[in-house]
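One chain comes next, on its own, written out as structure tokens in the form predicted on its own.
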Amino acid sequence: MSGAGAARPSVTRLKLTGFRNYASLDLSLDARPVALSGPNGAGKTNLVEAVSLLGPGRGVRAAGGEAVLRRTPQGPDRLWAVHAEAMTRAGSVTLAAGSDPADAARRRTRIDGAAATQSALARIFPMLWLTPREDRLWAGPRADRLRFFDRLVLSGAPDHAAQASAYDKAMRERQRLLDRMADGARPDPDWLTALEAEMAARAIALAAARLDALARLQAEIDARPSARFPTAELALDGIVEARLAGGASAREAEDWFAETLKSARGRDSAAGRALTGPHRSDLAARHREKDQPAADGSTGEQKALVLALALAQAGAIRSQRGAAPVLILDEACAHLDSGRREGLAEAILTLEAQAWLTGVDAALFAPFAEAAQHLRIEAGAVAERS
């Protein structure tokens, strides 16, 4: 596999300043996968976290701006910065994330020097990541599965984050009015109706994007079954998604959900939160070969199923947009046997994706051989590369 690669999303130069345990770093790369090994605490996850801040979302740790500042015996640094030269399907760009000088807790993200929205980042530099938190995704809270699935959706639908943000904003404002109602006030019914109409419009957009992504993802899984990874059968459990899947038009579903919200005002006021809507949806998965819920599998099987979904989504995006997204797979090889490690390397190389992988032992990445860039990280620096 050529190190130069075709024009596809990849970081070709990465510079860090005052980020976590990195005083500074200037790293030149090519489009091949990047395998980071080294002892615990060396800075492997810190490095992939920096890369994740160049894409849409809050990064692999969802950390605030002050949390990533480098700490020294003299105190934390004042500012942090991540700068990259990157290749996209549209050509080369510069991407940057860093502290807002006026407010260290805020993060600024830029494309070619101009302020970047989440939708713009998702469109120009799509990214998917998995961390050890997803190892027990299927047995964990519903909200974690929905958050994970919405990240998959965003990688192929750049406007998904903006729709979710607008929905959440309208939902919070509606709840503020309902809380006043619980205290005996009489909020303006016309304003409540307008907020519920906004929620309904955004809810339908969210649900439609999820259903489209689910269909593409399941089609990719069915078209390219893997002998190395379990096959998932997926479903979305949500009332808005069910309405659309049942044949309702977008307008019909929107009117229905707005009326549903109106009728639930008293209940939501008493509960202190909206109890119905796309924020309550869930992703369900079954292990097809074993015909059992994903949550009933071993830790290794659950992790393999999550990995299979991420790889399938990368394949679906490659088919849809002409190139796979950047993949960040933190400790992905932990709990995988040698056969699945070989299968992971084979899948990433077939996708022609720049994947960033971390692990304590460099031997975990042996299946990549020279098709990957191997870096050993020690104490916030690159100690060795091959």
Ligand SMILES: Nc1ncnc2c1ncn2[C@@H]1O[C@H](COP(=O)(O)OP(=O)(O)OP(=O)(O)O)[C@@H](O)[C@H]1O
Contents of the next structure:
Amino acid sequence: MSGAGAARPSVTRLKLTGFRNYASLDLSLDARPVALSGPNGAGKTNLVEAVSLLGPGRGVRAAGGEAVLRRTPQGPDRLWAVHAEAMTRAGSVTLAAGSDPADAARRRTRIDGAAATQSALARIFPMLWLTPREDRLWAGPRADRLRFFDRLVLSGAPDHAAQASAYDKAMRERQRLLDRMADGARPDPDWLTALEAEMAARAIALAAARLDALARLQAEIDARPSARFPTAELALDGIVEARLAGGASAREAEDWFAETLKSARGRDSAAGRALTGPHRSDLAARHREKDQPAADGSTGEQKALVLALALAQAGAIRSQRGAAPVLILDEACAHLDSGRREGLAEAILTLEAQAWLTGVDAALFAPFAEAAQHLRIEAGAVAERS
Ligand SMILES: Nc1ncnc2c1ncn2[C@@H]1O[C@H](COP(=O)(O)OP(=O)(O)OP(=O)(O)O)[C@@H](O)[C@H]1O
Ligand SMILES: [Mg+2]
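If the structure you just shared is the form predicted on its own, then what does the corresponding form predicted in complex with the ligand look like?
Up next: the whole complex, starting with the chain shown before.
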């Protein structure tokens, strides 16, 4: 089916139990895109959220385990589960996400029945998603943009999440010591130095992965100019990224950042947080054709630019690995005019990606015609499919 050789990552069967407004669901699918339509409150976003929980991270809603437990008038269900048969880089596997029976707030993820790490999931079942939250990406808070970009990086660099959480852990630990310093205690300087060395090592890995992803992404954007989507010019704004991009070796940049952290102890202690580092980086984007910052575009132009980035990242992964990741596009067509909606369908079909798209009206997905599976969702069930 795939012209690119590798099997197309896709969900071929999806079973839900006690998940949000789904008491149960058992859905057989093929590798084509899945277009979900239906009225507000039907369960479209819930369904794509369930799919997103099969990949690394906390899903499209970043919700804890308890929030997804199905609420009923008799009280919430006790357990939830998402089971899938999926085509992945490791061949056909079963993926499962569900509550830990010992602690409903915790999520367990399994590949073929064995506990799966985030890195393993990212490696075998890469996934990219956009939600209505990203409609405000360019004009919104820096932290949201960085989180979005890090998700793009993760889709091509499976260890990125592990590096980020190790960095955060060392940063939190260092801050605990610095907070005590603010209270007059004298923290062990060797312990602080060790934590800063750990932060520096992880910071270099994070920044290098971001720069690498950015270069691939920009190359993909430049290689495939689209008549329907704006062209993004991307840049990373971060002190460690700038150091590496400026020609420092990884070792030099690591030593420099460890030194920077050391000299910032007093300031970070007073501020109650680390004021510099890769957790403070930002993604800058310009709309090339209009020669203006992305944030100055119209609502639809801004959305088109975010979509263009996600599609380009999917293209970069396809060039690199032979198959595009699963794409989740909640409210895919919101703010897009008919030309852009056609362009979106064309781009997804060219990528040969199993994209999960939601929208209130089936007509939004007409450009896919028979190249997608069309499902109408009503009240937590599939009411119709074609
Ligand atoms: N834990 C839960 N248990 C039961 N129902 C829930 C739970 N969480 C959310 N819901 C309900 O599920 C319904 C469907 O939500 P969902 O966000 O999937 O709708 P949607 O089809 O995407 O609608 P829209 O077009 O408005 O985006 C909502 O009515 C919501 O209140
Ligand atoms: Mg929705």
